[in-house]
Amino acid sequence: MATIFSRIIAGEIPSYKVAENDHYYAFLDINPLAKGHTLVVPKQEVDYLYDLDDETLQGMIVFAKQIAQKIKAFSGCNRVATVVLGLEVPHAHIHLIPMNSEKDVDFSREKLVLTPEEFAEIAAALRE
C-alpha cells in the first residue's frame, strides 16, 4: 500500500507543492512549525532515509539545499534547520525549517494554522 507521501507525489492528495524533478518531490508541511517549513522526500517508497542508496540520498541531500536556499532568502531566517524525525510516515522525509534560534525547531510547541491562500502563496513564492 502506498504511503501518504506516494499518494501525494501521485496527486491523489493534494499539496502545496514546492519542488520536483525525476526523483525528488518537496511541498510543505500542513503543520508547519514555520512559514516555509517544507518536507522534501524521494520518489522512491524507502521507511528510512539511511536506507536509501547513496546515490539517492546524495541527490536528496543537494535537491534540499536548493530548497532551503530558497526558504532563507523568503523568510529572512539565519539558518534553515534541516531535521529528520518522525515513524509516523514509513517514507524517507526531511525537514526544512526556518530558524532563527534552536526553540524554533521544537516539534511540540503550538504549530502556525495558516489559510489555504497562505499556504499557496508560500509555495509560489518558493517556486520561483
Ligand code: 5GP
The other form holds:
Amino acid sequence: MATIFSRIIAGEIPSYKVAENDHYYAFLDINPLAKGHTLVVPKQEVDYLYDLDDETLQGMIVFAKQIAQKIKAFSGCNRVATVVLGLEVPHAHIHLIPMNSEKDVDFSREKLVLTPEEFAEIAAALRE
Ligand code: 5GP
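What does the same protein look like in the form predicted together with the named molecule, given that the last one was the form predicted alone?
Starting with the chain above, the whole complex follows.
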C-alpha cells in the first residue's frame, strides 16, 4: 500500500506544496514546530533515508538546500535545522525547521496550530 507521503505526492491527499521536481517533493509539515517547518521527500518510496541510492540521496540534499535557503529568508532564523526521524511515516523524509536555539527542534514540544490560510500563505512565500 502506498505511504501517506506517496499519496500526497500523487495529489490524492492535499498538502501545502513548497517545491517539486521529477524526483522530490516538499510540503509543509501539518504539525509544525515553527512556521516554515517543511518535509522533503523523494518520490521513490523507500522507508529508511540511508537505503536510498547515492544519487537520489545526494540530489535530495541539494533540493533541501534550496528550500532551506528560502525558509531562512522567510523566517529570519539563524539557521535551518535538518532533522531525520522517520518514526511515524515509513517514507524517507527530511525535516527542515527554522531554528534559533536547540529548544526549537525539540519534537516533544507542543506543535503550532495554524489555520489553512496561514499554511497557504507560508507555502506561497516559500514557493516564490
Ligand atoms: P517522522 O516520521 O519524521 O517521525 O514524523 C512524520 C512527520 O510527518 C510528522 O512531523 C508529522 O506531523 C508529519 N505528517 C504526518 N502525516 C502528515 C500528513 O498527512 N500531512 C503532512 N503535511 N504532514 C504529515
